[in-house]
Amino acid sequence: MFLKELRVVDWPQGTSQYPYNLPALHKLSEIHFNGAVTYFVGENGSGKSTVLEAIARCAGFNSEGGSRDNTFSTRDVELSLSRHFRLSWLPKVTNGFFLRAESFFNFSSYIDELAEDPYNDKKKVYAAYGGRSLHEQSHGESFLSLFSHRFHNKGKAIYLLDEPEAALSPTRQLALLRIFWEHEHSGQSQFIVATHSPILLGYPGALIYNFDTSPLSVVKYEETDHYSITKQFLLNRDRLLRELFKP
């Protein structure tokens, strides 16, 4: 692990206002990132991603996804969260990538721009994204090329993805944990990822923090809603499905 520790610095008392006002962040002091992998999970509206973007903001990523290097903008917000955290490295790692599933779109966009350049090689822009474009390939496609060619183990680095399911079949999220254990192998590499999905959950050894609890806290993988839920619908599907539609 590179990242240790995430501190909470001057945090404004009895402010009802978002996102000071979420209950995950109550009198909440410090969070500690003890392994390669750790998840946030927790209803929308719980604070995984909004904590996630604010850390990526303080470790110098792009708000909106993408690298220390990339600095394509759509949008005019201040993360005021990132004002109250501090992060502690051992060492400070200034390499990796920032994912946000909702604007993958507009960092696609981007490396289009950055390829179309006259003064960029074109091929080697692509070069990390699987040789073309990412808007050429399908959702799911452009995600795992973005995962296999961007991510590498070529030095330290920090992978903060936001909701990296979002365009993944249960096969390729079997196929981005198969990715996770390869770079935790390297001891070059470490996640941190907000995410729903049950079966990214499911790494071994991962730290999983729950944002439905205040202050949040740690929770084993079965003992989340995500694998719970999942489990009763697959194994008492028609049951369930008739208390839910019952008139």
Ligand SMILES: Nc1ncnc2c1ncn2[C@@H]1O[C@H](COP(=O)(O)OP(=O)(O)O)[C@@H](O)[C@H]1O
The other form holds:
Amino acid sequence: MFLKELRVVDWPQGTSQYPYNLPALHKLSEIHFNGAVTYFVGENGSGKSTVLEAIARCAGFNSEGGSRDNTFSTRDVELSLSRHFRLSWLPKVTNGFFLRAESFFNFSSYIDELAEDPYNDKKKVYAAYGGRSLHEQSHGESFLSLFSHRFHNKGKAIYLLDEPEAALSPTRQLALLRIFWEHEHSGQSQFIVATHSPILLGYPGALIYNFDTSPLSVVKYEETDHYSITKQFLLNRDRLLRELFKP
Ligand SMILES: Nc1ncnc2c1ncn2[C@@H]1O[C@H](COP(=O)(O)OP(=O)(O)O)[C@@H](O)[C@H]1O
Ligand SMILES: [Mg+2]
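Instead of the form predicted alone shown above, give the structure for the form predicted together with the named molecule, please.
What follows is the entire complex, opening with the chain shown before.
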């Protein structure tokens, strides 16, 4: 575990402008990280991606997704937030990856461009991604390729993942938990993951931050909406649907 703490400094008060208007960040002084896996949960629009992007920016990753070497850019991301974040590391790691669910397609195209570049060794470029273009693999396959090839034996590294479950079947979400577990046991990796998945959230010992409170706060797995709504749905599906579809 390398990133220990994020401190918020010089926060502009009383502005209604994004991102300063996000309730999760209101009066926030710090976020602690104390294990291999930390989760961000919260409603759509609660600010999870915004904070993850700002952390990526502070860590020196391309905030469009990718690692330090992947400097592609498709839109001009103005991340004023990162100017108010101070990260405490022990030790500082520069290896890692920021995976934005939305820009995975662009990232795949970028890797294809690198592979086609006459100055690069095509085989070598694709080696980290399962041996072929990410576009030629299904969404789920390419995600797991990334996790199992690219994220393997990289030395100390931090991975920022934004909704990695988007591409993954339940079985493959379990596979991802296994990957987290292997990385945790190697002592080489830290993950910060924004997710809606009740499966991923169940990783043992993970610290979960709830972005639906102001400021964001720690929540237990069993107290997340993701857990309780999923549980209710699975246990009382008929009753819940009757309620939901009442005229
Ligand atoms: N560049 C932007 N300018 C203005 N508002 C934004 C911008 N990016 C995101 N937002 C708004 O900020 C809120 C938080 O967005 P986001 O961090 O993507 O939420 P989450 O990842 O939790 O779903 C949303 O209401 C979104 O509309
Ligand atoms: Mg998001």
